[in-house]
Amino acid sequence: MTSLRFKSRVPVFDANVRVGDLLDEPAPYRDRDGVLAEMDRHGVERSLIYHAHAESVSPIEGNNYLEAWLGDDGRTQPQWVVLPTKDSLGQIQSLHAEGRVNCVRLFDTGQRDLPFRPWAYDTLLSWLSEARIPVWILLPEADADALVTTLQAYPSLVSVLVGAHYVHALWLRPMLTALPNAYLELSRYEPICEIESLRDQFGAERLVYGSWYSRLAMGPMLFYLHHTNLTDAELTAICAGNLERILGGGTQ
């Protein structure tokens, strides 16, 4: 009988973990130890984490709350959330001056009725590009044309596109073709055989494992990746190596 227990057989660095409570939804674990226990259950060695409050209420306040979830062991690494405002960018620039920023996450570009266009985001995106800081951008609420057109205006900016679903399947190939410095995070991308197909067309180096825990469970996508026809080298790249390279300032 096949075991019902599963742990990754390759090193895992989760690219998309949410911690802390939403306004209307308590987190399954209320402290760092609980998140570490969930990581251990799946064989996840490290996670890139952002705070729920930064996603849903205030990036500045949420980034402050994130401090309590970090530790000296390197297992939880910070992803700061940013808006294209003077105060929000100033917070990120201060953290960067302290050597504490190796990526940021845009506050949902589909919220607040702020178009994702260079006239609204230029100061932020220009600084990120110059500082070689990669940016995570949510796909679920994104306008595909605005996303591609705007990112094309910053060709050296590395982006990670988060939360692609099967409803985005027609977007992804032209989007990844148009944006050679973009990577696809896989937490919600479940069409059968599509991981292998994207691997064949763009290479495993363009794909990044993330769970989007606690919005989603940590294990299912990781389990699925282990049951594709990815080689162990490709699986290692997708589960950790590609993210390490992105955070280290490298591209493809």
Contents of the next structure:
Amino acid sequence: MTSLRFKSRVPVFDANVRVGDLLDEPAPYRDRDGVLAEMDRHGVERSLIYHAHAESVSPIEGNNYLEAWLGDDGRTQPQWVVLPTKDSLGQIQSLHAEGRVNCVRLFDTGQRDLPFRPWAYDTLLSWLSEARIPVWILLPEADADALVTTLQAYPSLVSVLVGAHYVHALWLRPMLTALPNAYLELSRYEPICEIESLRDQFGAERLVYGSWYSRLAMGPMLFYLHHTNLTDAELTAICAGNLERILGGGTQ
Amino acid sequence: MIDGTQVIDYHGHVGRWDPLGMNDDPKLMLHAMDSAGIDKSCVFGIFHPDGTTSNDQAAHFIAQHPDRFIGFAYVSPMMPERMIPELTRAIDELKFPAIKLYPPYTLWPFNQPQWYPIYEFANERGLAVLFHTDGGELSRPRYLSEIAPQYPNAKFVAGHAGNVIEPRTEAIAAAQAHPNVYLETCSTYRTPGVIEQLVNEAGADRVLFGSDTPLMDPRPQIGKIITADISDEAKRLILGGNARRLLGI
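Complement to the form predicted on its own: the form predicted in complex with the partner chain:
Let's see the whole complex now, leading with the same chain.
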């Protein structure tokens, strides 16, 4: 039943929230309270957050800026951004030694012409595999062949593929088939009835709700998920349970 | 129907675009519509410059579920000799109540003379014209500020409301300056605050819900309206009230 007003009816743990300003795009809020207010408006309990500066300029500085957005109530949980460099990996390894790393997000090195290939990423991906740390990878600028063949070389590594769009419609089924440890984050994936179709083919356990707020509005995809033929158990898994399992180190 | 409001999706397509996952299977489209309370969707074909092929495709599609879909007439200045005869056929015989134009599939910005016969036709009959608008030079919303005052009996709708910030600003300015300019909401960008901006700056009576179905599922697109921080009355206008007024239904 659709209403003019919407709030989630299941617990929500958003897998993809950006905080802070991009260098050319101020965020629509200035502090953590602004993010929490938006989460409250849509019924989102927790969010996995990364800093915009880490995505667009410097993972090391951006990760430092992220500290101010974390709080101690568990509602905003850190996603550290990493580059395949000694300094960046060293920062993540230090945080890991403090027990503060449940996942990482790859800086998009495609924009700097560093291909996602083992010769460039082996040290990082080997360590993530060994430490059982799942990795979020952006699809918008990815090379599909490099992504699949490289991840296949690290079969125990859990990945979350972020930002799939209808332009990736030809990729997703073969990609999810070839990468059994990959999950699909849903923030931008809008081909008609595809979420229900992917559920039918791969199971709800492979799908993860993310809003990609503040790049995108927080509510629309959550509204969408609540207006499908997903069972409540499937909806709960996609909105929170699958992410909890991924961050807990479990595979599918 | 949502809380007593008949919901009309003002922007949809017929035809398949398989590499992008676009599939106009009516079962899929109706499932998505029914799941979100969408009563009717406006659909059109844009892949055939003759107009006739697209309009017949739309008519055949609509005939399967005439209570759920509304057709818009498509023509292109790439085949100028066909524009007015085909518009006349689509409006008079196929009973399509509005026009859809897609400047990126032509050579001319939509403020150029090649398009004027279409505007004159719409002006004579008081029809609404839906444009694809974006930041490309063929599709800039600022052209609406040139053509809207010349054809005051026609209504001009900026599809996607310009899509991104700079052309969106142009679209809003055109709506503010001209009472026959409207803004339609579908966009893959789903930028935070856009629906609120359109309502606050152009007025809720000038904004139309659209989804781009079946290229995009209408559910996240209607979710933009439902989850926006605007009044219930504004939502009712955007979801259906304005479209009913524009289409005369």
